[in-house]
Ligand SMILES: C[C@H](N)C(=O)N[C@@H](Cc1c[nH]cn1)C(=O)O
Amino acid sequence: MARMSSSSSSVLEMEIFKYIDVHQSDFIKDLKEWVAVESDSVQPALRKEVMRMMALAADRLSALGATVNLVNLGSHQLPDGEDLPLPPVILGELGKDTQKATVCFYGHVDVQPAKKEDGWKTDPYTLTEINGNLYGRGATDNKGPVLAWINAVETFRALKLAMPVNFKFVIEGMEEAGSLGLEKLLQEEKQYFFSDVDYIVISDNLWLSNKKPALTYGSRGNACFCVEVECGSKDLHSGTFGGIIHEPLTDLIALLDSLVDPTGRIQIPGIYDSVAALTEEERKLYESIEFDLEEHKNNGGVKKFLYGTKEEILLHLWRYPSLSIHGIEGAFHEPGIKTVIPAKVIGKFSIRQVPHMDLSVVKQQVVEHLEGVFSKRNSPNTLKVSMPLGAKPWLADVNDPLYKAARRAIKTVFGEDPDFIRDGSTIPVARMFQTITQKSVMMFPIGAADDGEHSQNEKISRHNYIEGTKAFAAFFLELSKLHQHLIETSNIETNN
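Please output the structure of this chain alone, in the form predicted alone.
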């Protein structure tokens, strides 16, 4: 029985893949139309274009046969006090079969700013194909992946095939400006729109390598700190006061120097206590990962890393905390010499935290450590430590049906197993969906490591765009099979 179903599904897959290959120029034409819209959410003057882009995306979903709700989020205030309307968020729905899994796809159709004179080889808002690469702002972040998912759904419709799963869509237009209003909407819709969702898929990141597919199952959080040392109300002359006072900048440098040692190890007592232990199963995931140390070194323009092996580098980038010092406010930083003693200086640093570190505990550990170092200096200056920003890490279970289905789909389309990767930076949206909806969340990228999201000459390759569309279509079929199996197994258990 099982063998027959797998062979019939492969015939089905061949038919689907053939349709996608034959229609690739249509899919590229759609991407060209979307890239042409300057939906830059960062610049207020372009808000109308973001609105136009939301309308285009809504029309595209309606054409699929989806029910589309454009939810108004109100407005937000600009620094100059002007109120600017927020673009609506699209909540779309296609299929309501209670026997099938319901997959919710999240993506965004706004982009980072881009101008030809920034160093683009081509016009950023004209999708241009050069050597198999499709260049244009938003091509990989995130218009290409959103369209690939829609094209995959469209393929089933065009071939008059039954939809393997029910679909829901959350598409926003403010991701590049911090997803304003999204969290509140998710909270409000938790009992409604998300009540029958089984799985959530986000395709808004990249593979780790240029050639090998990847699935992302975690990201680090970030806790940002300010440490302020103040001596008095005004800056002083070093000829008049140098040598007779406790200088704030000397205090601050000692405080910053106490945070991390030359090997990169954080010196704050207790900071590593709650870091999740590395399991054997997890360590194995690192062995097969394709990651070129030299390439990563060249990309960063650095001469040497703290660690010499791929495993050590990735472990310290993804699943161990790190502390970075970002700058000092209030100190003299222009060219030349100015013999001033600044009255107040603020050091800025951040800690990328990982499971199972607790933000409030991290804050307390940082404050206690800095106060301890400061008290030993017997300085009369005032110390203030604050944490203006804290984002939590995100972690998913790689044994979840979502990951199994995606892995099989990738193997079918790309002919190899994907790398299971984490992200060293912070992906607030994955954590937000997981925390609020309490559903399984997976990041399923289709863009390659060299796509240059947020950079000049952003691109997605034709290969990744079209094969990514196939991978999504195969994923729908695999998830449908796994979900059926889960239902059958739980029915048998219930009957027994």
Given for the second form:
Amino acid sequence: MARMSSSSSSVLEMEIFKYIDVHQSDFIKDLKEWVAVESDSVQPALRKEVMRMMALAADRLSALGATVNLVNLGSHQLPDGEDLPLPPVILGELGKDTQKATVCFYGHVDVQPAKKEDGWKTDPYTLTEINGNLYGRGATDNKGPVLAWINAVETFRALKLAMPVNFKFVIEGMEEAGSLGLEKLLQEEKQYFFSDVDYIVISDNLWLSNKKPALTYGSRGNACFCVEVECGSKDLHSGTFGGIIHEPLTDLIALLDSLVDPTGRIQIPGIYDSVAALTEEERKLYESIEFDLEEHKNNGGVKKFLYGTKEEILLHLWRYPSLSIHGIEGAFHEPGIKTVIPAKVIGKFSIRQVPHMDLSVVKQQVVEHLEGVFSKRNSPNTLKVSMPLGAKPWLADVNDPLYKAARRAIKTVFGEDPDFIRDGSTIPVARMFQTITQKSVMMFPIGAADDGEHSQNEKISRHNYIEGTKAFAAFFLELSKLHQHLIETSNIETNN
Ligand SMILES: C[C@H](N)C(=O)N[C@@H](Cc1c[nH]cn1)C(=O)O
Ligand SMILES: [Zn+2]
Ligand SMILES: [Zn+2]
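Return one more block: the form predicted together with this ligand, after the form predicted alone shown previously.
What follows is the whole complex; the chain from before opens it.
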């Protein structure tokens, strides 16, 4: 329940919050319908489901009264050469009043893969409520927050209230696969769709804690690498060839092992050279942030962190690069034993980027390092290193009115000030929006730290989904007030 003391909530807010409370089962029904679509953008076989999801989202926006344009992005090529159509991007618009602020909301309706056998307690594509939590793939990443924003706009429409701001929507279906094609579209729309946008809001990340709301002003980028080692065109019997050849998987394991040491320090020469130096002021900022290490450990089911203090952990999550190894394609991974020497294996790893790392420099450093390690092995196998995906980090100015409005809205709904946080994960579009539109960007998460994005048993709590809807509605009112004030102040300054 939103706190509704007359000092913190206006009569209008109370009317809006009441509508949201009364209609919560409708909002959950909508989320159930969206979660039921297996819109997994990672697996090519499920692309048609992503297409179906885009159509559903477009219909939902049209029902709000928005003008909806489904922009075709063409196709992309898979590693085997097959061409696969990209889902269209939704560009939606509601309201064109030049006296009002125009706020553009970004979200995605594709999801990470999920199978019940991965260890889910419930079917990942059937939204199931247990003890106040709504479990399902995409519940928090990112279908729930996208719907919460739509529910908030819907509330104004249903109550026949004037829209406090103009709305624009950018909804995509390829975020989990690297937002393919999106940057080009944003560039092309700079002078058109984005010409009158004042503020950009993304709600595609989580709070730092399970209970305390947060606003996010920075995120890391990501450079994703594939390192391929091949000995020939077919797999070999390890009894016939084992011991007499350079095995690709042995080469690959040595290469992957050279990347990061047991303390978490990346071993690629030069990788830390351009990382922005930590100022004393920034270090102090980290001291004042509330962060419960035990809670974070429990959320991930982790026994021990590499670092012992809150400050070190936050620094290594938010403003230092990290390297993670994700998997090996081509290696035998089924249960049981197969005495095979795989002919071609591809290692996958990524390096999270922070200001002021440069993606092309990082790529060169990685290639040089891996080629150097490989050459010392005197292996006749072939080595190929590629960087199929590169996203830049993003950092915003928290003094922008956008943050002020959201902070007030959060205080009204959740009864406390938000944490101002950065995020260790990546939302490629944040930096794209900032660079292309030159407008202020803010991340306004409504999911809690224990929501389990990308993991088994992903969830959003009913509380966060419904109070998040209220927080978005309150934010529209706050932003409208602040924007009006800014216009009036600038008019006074012009007249003087
Ligand atoms: C935070 C967001 N919901 C997310 O999960 N983003 C992905 C994007 C990505 C980065 N590299 C490849 N995909 C992430 O941070 O892993
Ligand atoms: Zn997401
Ligand atoms: Zn995600």
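Treat the numbers as computed from the prediction; the structure is a model and nothing was measured. Positions refer to the first chain, counted from 1. Each form is matched to the other, and the largest set of C-alpha atoms that superpose within 1.5 Å is called the rigid core.
Large Cα shift (2 Å or above) at Thr263 between these two forms, core-fitted: Yes, because once the rigid core is superposed, the C-alpha of Thr263 moves 2 Å or more between these two forms.
Did Ala391 shift 2 Å or more between these two forms, C-alpha, core superposed: Yes, shifts by 2 Å or more.
Flag for Pro401, CA shift 2 Å or larger between these two forms after aligning core: Shift at Pro401: below 2 Å after core fit.
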